Every structure is written in C-alpha cells, then in structure tokens.
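Just the one chain here, the form predicted alone, laid out as structure tokens.
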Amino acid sequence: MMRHLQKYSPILPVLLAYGVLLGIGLAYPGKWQLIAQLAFYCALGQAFNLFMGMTGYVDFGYVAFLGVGTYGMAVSIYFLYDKGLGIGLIFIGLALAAVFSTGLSLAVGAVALRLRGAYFAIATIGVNEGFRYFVEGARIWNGADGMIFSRHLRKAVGRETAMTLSTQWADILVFGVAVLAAILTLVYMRNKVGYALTALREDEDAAKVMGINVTKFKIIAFITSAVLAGLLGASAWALKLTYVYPEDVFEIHYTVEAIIIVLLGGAGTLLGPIVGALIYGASKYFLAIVLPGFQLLIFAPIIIVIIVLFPEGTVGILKKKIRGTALEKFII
C-alpha cells in the first residue's frame, strides 16, 4: 500500500505550491490580484502541458477551448437565471463549459490528429479564429454583441453572493482546476496512459509497431487538456468577468502565453508548468511597473535566452541536479 502511494508523492510540491499561493493571498487581500493572475497561468500551464507536454504536439488554437468553457457558463447563467436554479447555475455552467470543450475537441481532434509535429500545428492555427468568426457570423450566443450577465448572476443569487463568486469563487476554481490537472497529469504518467504517451512523443512509429494505439491516447490527452481549459475559462473568464466578448475569449495570444510557460518550466514535468507560470507571471507583472509599455520588448528576449539555454525547462536542471538524492521522487 505504501509502495502504491509513494509513487504519487511528486503531487506533494505541487500542492505545497498552490497552499502557499493561496495563503499569500488570503493574509495579503491587496496581492490577491497578483496570485490569481499566478494561479491562472499556473492552470494554464497544466492545462496545457497534459497534451502538449505529453505527447510533443503543439496545439496553437488551445484558446479556443477557454473560448468555449466561457460560453458554457455565460450560457448556463444568462439563460436560465430565472429558473429558481440559485447556485446550481455555476455547477450548470461548469458541466456545459466541460460539454462545449469536449465537443470541440472531439471535432478538431477527429481532423487534427491524423496530422503529426508541423502539420499538426498549421492544422490547429486557425481553429480559435475560425471559431470566433463562426460564433459572430452565424450570431450564435448573441455574436459579436457578446453576452453581459452580471445583472443575471444578481438576480440568481443575490448580490452580495454575486459579488462574492466573482471577486473570489471564481479565483478559488482556478487553483482547484490547477490541482485537478495536476492530479490528472500524474495518473496520467503513472499508468499506461502516460507510457503510451511518452513512447509516441519519443517515436510514434516505433509506438505503432509496439502495438501502441497512439490515435487512442492521443485523443484522450487532447480531450482532456480541452476540458480542463473549458473549465478555466468558465472560471477565471466567465464567472469573474461575468461578459463574454468572442474577440476577447479567442485572442490567440493565450495559447502563446502557454506554450511560454510550459517551456520555461519543462515540457512534459508535472512541476514545470508551474515553475513556468511563476517565472512568466511574476516577470510579465513587475515589468510592467518598472517599465510600462516595454515590458514585451524586454521580456521576450529573455524568454528566449532561458529557453535556449536550458531546453529542458528549469525543472529539467532540477532533476539533474537532485538526482541520486532523497528529493529525486518528488520531483518529475
């Protein structure tokens, strides 16, 4: 039973992480902003990093799966507010931000991943844009007019319970979406899921020819790396937002901040993601205190030096330095 358990012990750091943010946070009310934007990049990261991570495929219209997890809780509150459903609404709205990103992927995916590396990426470029223009032409929830709902969350729940789901709830779902890609990630890597993965990262051929169905798993990591993004979009966007605007929610540029972070941090690690996310959000904020307006100029070189000089990602070096060490089991 020990032996079992130990094999999961990596997911400590990773929650020691997250109840350190989180407590930051909570003693300083005036950094809650600076630790949400932390914890969404850190989900973000995760997010991501269970397909991309996993499998070396680069999915540059991921946005698009936040895109559709904010509609999914816009949906659930703007249309049914008057239904006596209370707080169900942001339940509602979390299983409808989960339905729309499944369904999505399932679409993508079924094109997409017959694809490999360049192919791959080209095939996915267009897909939030496409889907944006889609949602705005065909005017479907309320096109490029958008959907403003906070007058319909007052009216569901009252507002003070409004307030309190947007200026904090909202915030406190990220970190448990960050947690729940944690966990996912290394279940993942710990069954066959996650060696048929890093067998078709390392040789897709060769995984073929083992017997591996590669198709197989990579559309259950696609899957669900896009629900996990649905569920933060309806989080961090929806519910703390409380509008959805299409040119907004499928800006492509969250896809770019994500590949950063998981890069920074070391693709395919299930601490990297969030060594990323701290390094790119902490960086990305103080920059723009000490120089407003030149902090993409000052920052992206330094992206790239980082990345070139250790393409392993930050916890790659870790790993090399504290192996043979107690440490080593914790850290993957």
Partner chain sequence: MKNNNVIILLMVFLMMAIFNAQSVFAAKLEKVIIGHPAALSGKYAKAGEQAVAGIQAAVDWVNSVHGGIAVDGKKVPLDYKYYDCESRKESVTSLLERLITSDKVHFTFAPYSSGLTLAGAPIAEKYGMVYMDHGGASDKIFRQGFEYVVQTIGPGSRYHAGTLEMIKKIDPTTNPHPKKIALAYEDSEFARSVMDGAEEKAKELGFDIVFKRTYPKGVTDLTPLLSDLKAAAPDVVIGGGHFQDGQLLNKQMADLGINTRLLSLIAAATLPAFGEALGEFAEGVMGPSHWEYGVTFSKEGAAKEGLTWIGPSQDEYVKLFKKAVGSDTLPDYHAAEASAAVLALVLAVEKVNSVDPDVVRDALGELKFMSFYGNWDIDKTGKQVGHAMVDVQWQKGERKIVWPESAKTADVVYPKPDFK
Contents of the next structure:
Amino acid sequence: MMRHLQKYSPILPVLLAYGVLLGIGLAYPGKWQLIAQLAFYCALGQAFNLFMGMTGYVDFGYVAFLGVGTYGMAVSIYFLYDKGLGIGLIFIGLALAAVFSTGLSLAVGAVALRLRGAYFAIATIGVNEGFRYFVEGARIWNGADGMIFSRHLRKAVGRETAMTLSTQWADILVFGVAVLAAILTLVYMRNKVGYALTALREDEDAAKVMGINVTKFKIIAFITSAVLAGLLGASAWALKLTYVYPEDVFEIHYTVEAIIIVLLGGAGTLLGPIVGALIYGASKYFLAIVLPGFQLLIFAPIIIVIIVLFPEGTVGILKKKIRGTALEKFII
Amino acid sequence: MKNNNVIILLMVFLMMAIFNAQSVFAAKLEKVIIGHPAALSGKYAKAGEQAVAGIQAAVDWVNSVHGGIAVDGKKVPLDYKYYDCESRKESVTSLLERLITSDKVHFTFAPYSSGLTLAGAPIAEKYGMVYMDHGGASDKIFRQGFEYVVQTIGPGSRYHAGTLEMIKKIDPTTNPHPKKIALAYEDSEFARSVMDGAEEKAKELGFDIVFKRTYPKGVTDLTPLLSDLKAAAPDVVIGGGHFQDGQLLNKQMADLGINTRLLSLIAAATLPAFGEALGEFAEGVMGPSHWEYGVTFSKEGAAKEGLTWIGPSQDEYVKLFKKAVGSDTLPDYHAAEASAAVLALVLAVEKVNSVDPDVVRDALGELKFMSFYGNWDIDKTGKQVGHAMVDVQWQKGERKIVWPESAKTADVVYPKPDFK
Amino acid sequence: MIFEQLSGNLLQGVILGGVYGMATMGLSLIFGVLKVVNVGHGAFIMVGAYVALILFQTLGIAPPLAVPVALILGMALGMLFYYTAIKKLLKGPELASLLATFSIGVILEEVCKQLFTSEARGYHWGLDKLDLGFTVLPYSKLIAFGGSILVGLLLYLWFHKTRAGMAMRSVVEDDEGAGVCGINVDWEYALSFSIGIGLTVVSGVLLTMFIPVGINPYMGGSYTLKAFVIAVLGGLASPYGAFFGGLVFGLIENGSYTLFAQIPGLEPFAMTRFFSFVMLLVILLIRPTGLLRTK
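Now show me the form predicted in complex with its partner chain; what you just gave was the form predicted alone.
Full complex below, order starting with the chain above.
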C-alpha cells in the first residue's frame, strides 16, 4: 500500500505550493486579489498542461472552454435567480459549466483531434472564433449584449453572501480547480493514460502500430482538460466578475497566456505550471505597477529570449539538475 | 548554478516589490489620493491614455490653482496614482485592491469601458470605496444595486436624443418628415444600448426605422451590409460603435455613393483623427459627444443657472491637458469626463469636510455643479442624469458644435452635402 | 433587387478576396517552407499599412509607390527575426515557434503604438470611382486588386523560372535532399521567411488602398484570423493556393451575407463569420490539402 502511494509523492510539493499561496492570501487579506490572480494563472496553466503537456497538441482555441464554462455559471444565475435556489445556484452553475465544456470538447474532439500539428492549432482557433460568432450572430444568451448578473446574484443569496462569493469563494474555487488539475495530471501520468500519451507524444504513428488506442486516451485527456477550463471560467470569470460578454471570454489572448505559463515552467511537468504562473503573474503585476503602459513591450522580447535559451522551462532544467538525488522522486 | 542564483534573486526581488507592505499609517491626512487601474495598453489604450491625462490635468488644476483640497481646516494636496490593467478584466481586481490596501488611496476610479468598470465593482463595493465610473456608459451597471459606483459619462441610451430632436425641429420638409432612419452599428453592448435608445426616441418622434443591422467587432469590410442598407434608401443613417469601424463605415458609404440627409456616428466622428483620415468624406458627418472643444460652459453661465462652478475654464483646461500629455494633442471627451469626475470628488470632499467614503458618496448624491465639462448630477443609483450631450459636425475640416442651440458654435449643415 | 444586390456583393467579394489572398501568401509561404505558423501575421500587415500611411502623409507618395519600400522593410524585418529567433526554434516543438511569432507580433504592435500612438488614422487619396449601376468600384480598389494579381504572378515566375526560386521549391519538397544537392538549406529558410514577411508587409500597403482608414497598431488581429481561414482553403502550404483561397473566401463572406439576411432573428454579419469558420473545420476534416489542390 505504501509503495503504491509512493508513486504519487510528487503531489506533495504541489500541495505545499498551493498551501503556501493560500496561506499568504489568508494572512494578508489586502493581497488576496493578487493571490487570486496568481491562482488563476496556476489553474489555467495546470489545466492547459494536462492535455498539451502530455500530448504535445497545441489547442490554440482552448479559451473557448473557459468561455462556455463562464456561460454555464452565468446562465444559472441569470435565468434561475428567482427560483429560490439560494446557494444551490452556484452548484448548478458549476454543473452546467462542466456540461457545456464537455459538450464542446466532444464536438471539437470529434473534428479536430484527427488533425495534427499546425492543422490542429488552426482548427481549434476556428472553433473558438466560430463559436463566438455563433453566440453573437444567433443571439444566443443575449448575443453580444452579454449578461450582467450582479443584481441577480444578490437577489438570490443576499448582499453579503454575494459579495463574499465574488471576492473570496470564487477565488477559493479557483484554487480547487488548480489542485484538482494537478491531482488528475499526476494520476494520468502514473497510469495507462499517461503511458499511452507519452508514447503518442514521442511518435504517434508508432504508438498506433503498437496497438495503443491513441484516440481514446487523447479524448480522455482532452475532455478532462476542457472540463477543468470550464470550471475555471465559471469561478474566475462568472462568479467573480458577475458579467459576461462574448468578446471578453472568447479571447485567444488567454490561450497565449496559458502557453506562456506552461512554457516558462516546463511543458509536461507537474510542477511547471505553478512555477510558470508565479513567474508570469508576478512579473506582469510588477511591470503594470512600475511601468504602466510599457509592460507588453518589455515582456514580449523576454518571452522570445526565454523560449530560445530555455526551451525546457524552469522545472525542465531543475529536473535535469536533480537527477539522481533524493529530490527526484518529488519533482516531476 | 549561476542561472539558478539569478532566478532566485529575481524571485526575491519580485516578491519584495509585491509585498512592500506600506505599514506607515498616516495619523492625520497629509494628502488625498485617488487610485486608478487605467487601461493604458490593449484594446482601450486610446481612451485610457486620454483619461489618465485628463485626470492629471484636473489634479494639476486642483493643486496649482485651487491650492489643494480643503479638509480638516487646511488645504492638502491631491495625489493621483495609476497602474495599467492592459484592458484585461483579471488585472483590474488585483490592481484595484493594491491601490486600496497598499497604496491606501482614498477614492478609486474605474478603468475605461463598461466591462472593465463592472470587473472592478465588486472589489470597490467590498472595501466600501467610492468608485468613479468615467467611461462605462452602460445603463445596466446602475441596475445592479452597486452602492459606490458614481457615473460621470452620460448613459448610452441618451446619445441620440438631441440629434433626433434636431432633425424633427429643423427639417424643412416637415410634412412629410424625413421618416426613414437606418441604424448600422457595431455588435457590442455599448453600441446596442445607444441604438436601442435611438430607436425608442425615433419612434416616439414619429420616425420609421427601415434598417437595423449590426456588424461584428473587428470588421474589415462593410460592403455587404451597406449594399443592403442602400437598398432601404434611408434619409438618416445613425451608426458606428468605436473608432476604426466608424471610419470604415463612412469611407465605404462614400465609396458606394450612399447619400443621406444626415449621418451620425458614435465615438469615431467626434475625434480629430476622423477628419484627418477621411478628408472631404467627413464633410457634414455628425456625432454625439459628451464634451467637445468649443462648448460654452462658463462661470457666468453657472451663476445664471444658480449652480456651483468649479475647475478651469475650457482654455485653461486644454493648456493643462497638453502639459499632462506632453504633446499638442487636444483632449476629447474621454479626457474631459475623467477630469469632471475629479472635480466632482473635490467638491464633495470639501462640502462634507471628510474623506470618509460613505459620507463622500452621500455628498456626491446631493451634488449638482457645472464645470467646463457641463452639468453634473447623479440619480440615487449613481447614474449620471445631469449631463447633456452635444452634437458635433465636421464643417470644412473642423469640428463644430451644432446642437443644442444654446451651445452651438456653428449652424448645422442640413442636409449634409453629398459624397463627391 | 436581391439578385442585383447579390451580384454587386459577389463582385466586391472577388476584388476584396484577391487582396485578402495576396495578404495570405506570405503566411502560406512561411508555413510551406519552414512549417512555422506565423501567429503574428496581422502585425506585419499593420506595419505595411503604416508604411503606406506615413509615406503618403509626410512625403505625398502615392500608395502604389510605397510597395517597394514595404518590400524592403519587410524583408529586412524577416531576416532580423529569422536570425534572432525563428532559426533556433525550427527543430523545437510547435509550441515554441507559435509563441515566438506571437511575441514578435506583440513587439511590433507595441513599438508602433509608441511611434504612432494608438489613434486610428487614415489617408485620403481621392481617386475617382467606377459606377457600374448595381455597385460602385473606386479605382483605388481596382488598383489594389491588379497589384495583388501582379504580385502573385511575379512570385509564380520567380519560383518557376529562376534558379533561386527553384532552389527554394526543392527545399519545400525535401530539405535533406536539397542539402545533399549542395543547396544551403539554412539560407533558403532565411530567404523564404524574409520573402514571406516582405509579401505580408506589401499586402498591408495594398489593403490600405482598399480600406485607407482605421489604421492603428492593433488592426492586425482580425486579418490574422482571416488569413488562417484563407490559408486553409488554399491548402495551407501553397502561396498560390492562398491567392485562390482568398477569392473563394471573399465570395463566401460577401455572398453569404445576403443569404443570412433573409433569415429573421439572426445577425447576418456575425453569421458570415461563423459560416467561414465552420467551413474551415469542414475543409480541414475532409480535405486538409485545401479546396483547390488535386493531389
């Protein structure tokens, strides 16, 4: 039994990292929003990495899953607020977010997962943009008008609760998504899914010839990653900000942020997204404060330098360094 | 190993920067600070830059001319602190909280746009901070029950009220009226609220809406929509949404030779760059604006209406603005409304002799005043109801205020000249 | 009535599509040779638009004459970015080159914002227009269309009739084989990246002849997305395919508007966008080599 559990020991540093982050947030309430923003980047990176890191497939339209997740929560609060469900609305919202993102990921998976490389990346961009224009063009869920549901949330649960939900519980949910994503990543890594996907990442055709049901495992990882994104959207964008506009949530920029985070930390590693998110989030915040208006100009060249000089990411390098030491068991 | 050291050093440095907890508790008020997670880059950079310079100009006026804010029996300087939220919703919350908790600002300003204003509202509400909305025009913000959001920009639904009344009044073909109105606008919450307001007003005045279609954001060619519009043969076209698409709409209407009696474009047509970009095609094009260089609000006018006057005169303001922005740029309404929000705060603080947010918020609710920006008055939800818009028209390469009659700097050219 | 409108739209669509096609050739060339998707594509179009704008406003140079300047500037930028970033990422994962080209786009946008502010600008060339009855065509649009065809033609000739062009084609076919035959593959990569960027910047100039207004640092994004659809229509790796892809795209975008406008309750313009992305997916699924290729 002990031995069985030992293979999951790399989760310890991850839990430690999230615990420390959460602890800092609780100890310094005035920094909570910053911690929440960092947690959002962690969760985004962790969820994105689950599929991209293991398979090497770059889902450029990943943000679409966050988008439909946001709508899941929004629809629940906006349309059901007067049904006397109270806090139950939030659970319905999370459930809807999961359903919507599963649905979309099945549809995308059926089409795009047959493609590889750049074709896959472009197809997923197409899905994201297409979906956004469908929402706007067919006036689904108010179309481009979006939904503003601060009032609805307040009516449903009361002013105080609504405020705590938006400024605290939404962020704790984000932590939850991040931890869940990390745990699932590790479980997949240590099981058949992970082995199959590693084989796939190295050489998809060879993996197929070996008799591995590549498609099945790809879809499992894809849907898991999508649902996590949906939950993240529901908490970080809908519950926290209490409004949704399609142009704001189906914005490719967030996929790029996810890619940057994963790359900074090291694609396919467990700890990487956390390290990447902390570096990315903290430096972004820092630049916004000291050089307002210039952060992108400074950030973009730095990113190029990092990809060129450290393509394996921070944790990738670290892994190499500690090979053969006792730490090896904990850092993957 | 060297690399690692650098990385660790960098991390320590960043952490220090973030947690430079300013534990200095000011026992008595030394200065009043306003904090602003401004949109200085990203999609709202243009309006965000204007707003920041507008606030700087107003703060400059308060300190150098007004002599500071009178609180607790002495004048203290006004300070302005801003960060860049990159026009991104998730950055608004953390920067706003930093302003409140570490920078200990006394009042907060929202970033530009309705969306970003909404993103910060829960944080402002949580900390009970007055949250000045200078660029979020959506009426819906004020139906949410926020207690600390105070609007200076006028609500979107009233943008075209004046324009339509003007047509009704001056069109010589009173019977039959130029009845056919076409609405062609960007599919965004803001443009929709403006156009729904226009539609309602037009119906009230007895106009016919013959065409109402949107185009998506980021559009690069409007030809199909405009050929459709042309077929409806409207007398009046009202449309637009932002800067680029407004220019595009005007240009392609000219290309297709769609001539109307009036063309009014929101946002785009009120900016100096519009006339420069379109040259002769801009001739006669109108746009509703919250404020425009040339409006005639003055201290005397305020006295006549029995209102308090505060702030610089228009020319002084423009000078201060140019100093703040460091170039020969003219302020547009995005700057003016942000400046007016600062002036409103100053008046409210001085009136109640306190910087307590709740007290100041109540004072803002009572406040009515006039500045170079015009009248200012909010209803009990915080929505701006006192400010009236003006209509500008491009005449021989210059923007003239043509409506309302009390503010006009030139007579309106109506019907507008045909495209060459 | 509706047919008149439809035919007008379709004609406008062809002309616009030609320019879009030209604006995509650079993307396809770079993908074809280097297998790199240039996510910062639109930013280079934006650079071209500023070249046309600045030359016209400061020196009074007519936009067509800005083309050589744009080509040289674009090729120089291409060389710069190839040797500083792209070259080192060719063997790496897709992720790296996608992120690098995206970052290059951001750098260009932010530099242009510092240079020219984020104001939307435009120029007024003031040529006459051609009235066809069912629709009106300004001459500047026709010149842009003609220019696009000419550039496409020149590229074709260069590829098929010059040694340098044939060398590049051999790299597309088989880069190792080409290397064995004494072709400097690295130089061919650099050259194609540079030509690809040059073409894209030129297309920015031509696009302003079509739409001379709304020029701002962030205008590129919607062109990048359009270029992806068009490139896929044309088979992604083929510059001429991209040109025809552009024509098809222009026809579909303008034609489908009229059809969607007949359905009540829809916003036809957004639906045309939706439709074009659906098409992208369908083509990727059933015919990833593009609509027009027989192979």
